[in-house]
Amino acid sequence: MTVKKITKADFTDLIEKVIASQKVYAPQAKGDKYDFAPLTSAGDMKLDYDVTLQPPKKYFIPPVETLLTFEVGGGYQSQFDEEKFVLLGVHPYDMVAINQIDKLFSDGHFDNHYMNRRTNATIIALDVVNASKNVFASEIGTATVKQGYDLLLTDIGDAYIAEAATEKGAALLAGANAADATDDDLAKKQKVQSDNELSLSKHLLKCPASDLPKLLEKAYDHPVWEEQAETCFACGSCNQVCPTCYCFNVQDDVNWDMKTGERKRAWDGCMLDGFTKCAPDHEFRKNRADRFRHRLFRKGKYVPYKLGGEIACVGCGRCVGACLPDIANPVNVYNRLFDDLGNG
């Protein structure tokens, strides 16, 4: 591991440089939001914003994507996108959540579409500087990660601490002009990840994050399920902006010469009707409730089963802030479980 410390101008020298070689994307002001976006200026990387309005899985899982090409009748050919890109500001919770992507894409069936784009990238995590207002990764355990990147950013005020973990990370930061840490510089760097671990709670939970899959185990049942989704549009905007959410359909379109077409996956979201329609048109979660149901356990329950207890929420906050009615924040239904049913 090598660690550096670089000014924040080098920095953005050497974010110009790497822009010239290869594509990258980064946090970048979009009205009073922030987003990530494809970068082609240094001076437009905004590296001190609080949240972005979509998680960067976006480059890894693709709204929209071409899995293969076809010809009725005939042969296929699958599609991969074999560009090498840098993404740039990634904050730890959403490392978390790509970390636990990784392992689900990998695990039994090896997603070859995801796993390519995620070897063809060189991540820069970079630590919470300004909080946004629906955080609560500190309750989670997110509000820091220690791997998953290749390099690794913490803002000390007048430079960057640099810490590189991996060999792609060390080979960019070999192309900066940086100096290497002192033991002040790292003892600022600690306060900094210290810090967060305790500050990014704008919402408390009640419980500690590992009891929820034996909390829901009680909750299947509760009227919650029902008084929460009264209120919901089913408009899967919690899932959409979900850093942990990975659900998709499948879809062939033929073209207009009816001979070739096109294998494609998008988005899906277990809030969304229709999302476990079947046939003979058999939907296993047509009712609202389920679906909210669904969602929490998922979290909470049914994904931790599977990662050896990792609660599938970051404390991003996106689904608080996107949810119309106000329902989606995790931490006020669990909270809720926890005041019924907690001690029994």
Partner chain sequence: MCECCTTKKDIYLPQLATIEKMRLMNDTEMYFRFNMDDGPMDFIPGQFVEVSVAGVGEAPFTISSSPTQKDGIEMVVRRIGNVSKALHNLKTGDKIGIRGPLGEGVYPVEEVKGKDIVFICGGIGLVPQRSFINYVLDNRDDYGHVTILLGTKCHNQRFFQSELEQWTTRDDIHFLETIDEAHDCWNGNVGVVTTLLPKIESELASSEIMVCGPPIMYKFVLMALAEDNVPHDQIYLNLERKMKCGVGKCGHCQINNYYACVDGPVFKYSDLGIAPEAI
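Please supply the coordinates for the form predicted together with the partner chain, as a counterpart to the form predicted alone shown previously.
Coming up is the bare chain, nothing alongside it.
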């Protein structure tokens, strides 16, 4: 594994070179916030961003994508995106989310539409420089990340420490004007990471995250679901901005010629009305409270059950800011449950 020190100016030069040969997506300013977008000039990347509006999942599961093309009354043809790209500046909590979805999309039935994009990507992860208002990754254990990326950057003030974890990462780094990292540099990197492991905690969870599945086991009939969901709009924003939400819908679009068309997959959300509706007169989770509970059970119990205990909320805090009635914060709900049921 190669670890290099690279000045910020040299890193900008490197990215300028990469842009010339590959598509690069990076966090950039959007009003007074940040979001991932195609990078046309390295000077536009904002690597000290706090959090992006949308998680980078859109590069692997686009809001709408074509799975197949078809002829009406005839055959179907798989469609795949062939473009190779660099995804730059992924914070550790978002990297953990990508690692989780990798597992869920490759285990059992292998989703090669997702996995193909995943292998086409070179991911440059980035340790957090500025904590966002609602981040609680330290509480979940996702403030730093050890795998999934090709390259990991850590800002140590005047330079980045760049750790290549894969051949793709090493090849990218080889194009840079960079020096070997010294012990002193590594110590600085370590310091940034251990600080983050404590400081990305704007909402404090009252129990260890690993206890959530057990806590939820007792919480199915707790009044908190009804109480919180009373003001829920079922808008699905908490699903949309969540890096670990990946539910989707599939539908056909016929082209103008009425002979050919595309089968598309589009984001869906378990909080939306009709998500479980299977006949005109039957919807399984019709009540908002049931859906509210489902989302938080999915994060804290159902998905962890599939992932060997890993909690499927990575503490990015996006849903906290995205929810108008301010009820989506998982920490508040889990803490309330812990207060009532924690020691029972």
